[in-house]
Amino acid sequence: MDNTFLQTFKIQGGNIYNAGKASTEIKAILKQLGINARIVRRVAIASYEAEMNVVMYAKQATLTFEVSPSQISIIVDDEGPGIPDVSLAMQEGFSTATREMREMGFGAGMGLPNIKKNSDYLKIESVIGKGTKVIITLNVN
């Protein structure tokens, strides 16, 4: 791959019926680009977890997906309540999911830890009452 590929997705908070749609498209694009299957899997997991966090907690978000010859980046910038304590939210098992979310099988407190495990670089910027920006980068080689 010699060029850069860029695509953005709009994600609606609370729209469980379209949850995972952007991640599914990202996975398909990476396969079409001939990206290594191991990297495709890691990107799919990280993007799905970030997308689900928007669906569960935020009003809406823009997911920016970029592939260059050397790296893949995903930036999810949401309008939501923000994360009061990012360090606490990064701990496996910590969750602020509602009972309704848990009854649907979500909110086990593995979202952000899974993003970290499946990325080479992760940065989270959050402002209470405004939203959260998650920057995920994976090296292609």
Contents of the next structure:
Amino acid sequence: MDNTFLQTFKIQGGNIYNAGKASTEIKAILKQLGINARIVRRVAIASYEAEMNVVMYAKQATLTFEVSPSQISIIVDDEGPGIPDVSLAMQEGFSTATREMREMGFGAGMGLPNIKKNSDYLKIESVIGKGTKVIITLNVN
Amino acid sequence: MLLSSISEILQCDIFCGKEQLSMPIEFGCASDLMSDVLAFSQSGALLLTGLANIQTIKTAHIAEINAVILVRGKKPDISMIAFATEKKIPLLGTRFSMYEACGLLYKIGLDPTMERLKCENENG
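For the form predicted in complex with the partner chain instead of the form predicted on its own, what are the coordinates?
Full complex below, order starting with the chain above.
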């Protein structure tokens, strides 16, 4: 692969039934690009968790997906309430999820830790009342 | 072990993926928490769950779960079956409880895919 691949997705908050569309598409694109299967799975999981966070907590978001010969990056920039304490949110088991989210099998406080586990670099920037930006990067090699 | 053998042992109904029953299954996992499935499962596993909604299949697709079995008589809705069909993930159902279904599969040697959490003082 010589060129950089770039695509953006819009994620709508609130509708849990539509959650996962962007990540499903990202997974298909990475497979088509011939990326190593283990890396494809890690990217898909990190992206899916980030997408679920938007659906569960934010109003909307833009997901920017970029693949270069050396790395894959996913930036999820949302309009939402923001995260008051990022280090607390990174702890396994910490959750502010509603009953509806939990009934769908999510909201167990595994989202951000799971994104970290499946990425090589993770940065979270959050402003209360404005939104959260999650930057996920994985090395291709 | 083949999915067809698992289906027989658990006396499964097959909601979709009948043509994939000859698929080999090496290990299994069981959870109603999709975040746990994403965090701790391995590619190619069988998932037993009581969570009968489309999010289960979306999670299975992302985590590369080979097949899903709904426990304790849970029935999938049309959207769940349609998505499983589209993603070629066999979707089955058993009347056994989660505990019984796991026990039966463990007894015949289906390995777990999720790692056991180590105690803090446990070495290695």
